[in-house]
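The chain below stands alone, shown as structure tokens; this is the form predicted on its own.
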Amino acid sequence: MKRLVNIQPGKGWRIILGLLPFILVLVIYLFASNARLVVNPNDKLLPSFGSFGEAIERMAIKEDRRTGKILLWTDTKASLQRLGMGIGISALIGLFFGILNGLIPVIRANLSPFISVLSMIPPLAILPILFIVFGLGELSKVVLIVFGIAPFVMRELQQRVQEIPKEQLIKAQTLGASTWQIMIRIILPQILPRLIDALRLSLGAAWLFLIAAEAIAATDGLGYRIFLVRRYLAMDVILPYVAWITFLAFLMDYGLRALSRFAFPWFEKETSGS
């Protein structure tokens, strides 16, 4: 008798099994929504799909009467700009200090404990401090994202640098390579795909910090809009916005993975093989 642990579903079955949870959630929502709307046709907690369609048309197709802008795309542009800046700066900081801490013992002894403590500070706890220091503009939101994910990226890359076989470093030094040459020619090419992996793992946290900052102090953005309409119990707007954020996060993760496959095919083979 074949054990369950040894059963490998084919490609078709993997697709079906992957879709089942989504279909189940939709079916449950439909039943729950219909049950509430029968009792109260004006129920806002679980609106019908028709209400979703009207809200999406209002937010994503029609111009807002007050601003003359299409709100969903304005909010998306603002949020992606903040997120992109935060992730980009975090990647540069994480790459720089991750390589230094992982490669040079003196710097690791000096900075590694500080970065470890820094990574344990809850970023949302210092959000009021960031608003006081940097103001309520764009800078404080970007700094929150950087403070939230840069320490993780630094520690992750430091660990990956330390895992590089010592034989490679010894051979390079035997051939006369300097510390800078070791860093550029040996460490950097092997760490860049790990950087992409670290950013993929940080996406969820980056979105969390962005939404929190926009909810407190912003005039546009996906998080701002969600918390603005919550006072009206506008679930027909909130749920599509949440779904849109999820879709954007999926696209970003897929894009980073595609970039890793294209730029570093050897890394994909190495990780899939292990």
The other form holds:
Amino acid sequence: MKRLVNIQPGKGWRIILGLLPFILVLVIYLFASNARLVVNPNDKLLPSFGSFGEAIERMAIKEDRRTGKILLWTDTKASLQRLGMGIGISALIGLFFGILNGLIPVIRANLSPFISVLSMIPPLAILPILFIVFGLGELSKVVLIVFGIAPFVMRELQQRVQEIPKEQLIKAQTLGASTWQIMIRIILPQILPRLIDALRLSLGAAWLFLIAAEAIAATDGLGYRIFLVRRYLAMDVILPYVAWITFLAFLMDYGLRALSRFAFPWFEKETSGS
Amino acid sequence: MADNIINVSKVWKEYGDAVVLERLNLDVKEGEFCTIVGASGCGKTTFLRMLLGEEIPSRGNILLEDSPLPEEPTHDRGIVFQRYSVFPHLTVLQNVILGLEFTQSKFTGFLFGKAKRIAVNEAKEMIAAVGLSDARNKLPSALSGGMQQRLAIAQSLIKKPKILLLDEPFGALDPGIRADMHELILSLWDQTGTTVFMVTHDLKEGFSLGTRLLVFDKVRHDPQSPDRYGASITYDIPLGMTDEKILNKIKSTTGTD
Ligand SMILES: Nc1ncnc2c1ncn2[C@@H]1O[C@H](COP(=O)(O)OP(=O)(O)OP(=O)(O)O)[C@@H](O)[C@H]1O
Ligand SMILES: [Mg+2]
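Please could you give me the other form, the form predicted together with the partner chain, since above is the form predicted on its own?
Following is the full complex, with the preceding chain placed first.
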């Protein structure tokens, strides 16, 4: 008998083993839900799959009677817009300051301590300030996301820039490169795939801040909706929404990874090899 | 005086209290091929870094063609390190063109149209000269160690540097490949007439390559504080004057082989 650390599951087994926890959770849910519904058919805590179907139909297919819109789509669009803007702006800020901080000692001495302190402020603690300063509209939600993830992206990229072997910077100078040319031809292209990595790592936080902001002040959005229907204990809506959010998060992560692989083939080889 | 490309006089290098190099004096003529050997940690890399302008002597001065050496790396001194000399995100061709693009395209760092075609042709010749034509469109990660060093050499030489600095460029290569690289570097040196400084751990390499052998070693020792005295040049031997006896003597003093 081989040691456990040496046993590699085959391809089929790997899929089965991977699916197992999902199936297990589903089965447990079905049993628990059934058990509760038998005792009390009006129980709202663990709705049956049938009521999920009805809720999904109500939210995702039929138009809302009051607004005339399909709620799931309006919510998704609103949330994704906020998220996209927040992540996009964070990426730009992170790239700009990450490269400057990582590459130029004078700027690093000047900004690095400030950014470190900035990144320690709990973003949710300043949410009230954002609401006061930027109002309850879209801006404060986007700013919260930016505030939540941009410092991380900046620091992460600064580190990645500093990790680029010094030999490369010296070599570039012996080839006649100016600071600007080092930045755009040596640093920027090597840091872009790392930016994608950093964004993937901050997706979770971005969603967290989005949902928090929407829960507190919004008129649409995925976070707004689940906190709204919580008042009626509408688990039949909340659970599909959570599943949908999870799916969107997964898609974004997957998309970013695919983009990285497609746009920076050298990076995959570099990091997987040697 | 005028025909010395490098002039090192009374150079010391200290880091804090630790003296790494002391009393270095050296005149090197244009076109010489100096190999540098010495025990590990004796300051060979530090010396190259001073020639490069990456480090500045604590005392004394270094002249390049009779004027003070620029205090940062510039295009007239090329370098090949043991590793990390090539850019992983660029193909072989792109790596070699880069040096031309840096000088000709100040703002974007890219060349276009006719200028690009001329640069590509020049780069292709350089790549052919180091024997990498078949790998022109490959990324460095797809090259062997020896090929990467060939690329690093081509990349430097396209700038036609006055001085080429090599810091154990073949240290990480197999002996067989190393012999090929020796041939390559000698023929390139012959064609370009550039002045070469090459650090090596391999004393045989130091003896067989080049026109001049420099041995770095400590003359004075203080058993109580090993950092009190630095290394200086203990042997400066023109090639052809070397023999077994000197080889063994250097071996025993520097501990290299
Ligand atoms: N930036 C620095 N700060 C302090 N000490 C340094 C610095 N750079 C080098 N040294 C010291 O200088 C000494 C010489 O280092 P150097 O790298 O030049 O040796 P070397 O001869 O190239 O050795 P090797 O053969 O191992 O490459 C070492 O003791 C090293 O610790
Ligand atoms: Mg060294």
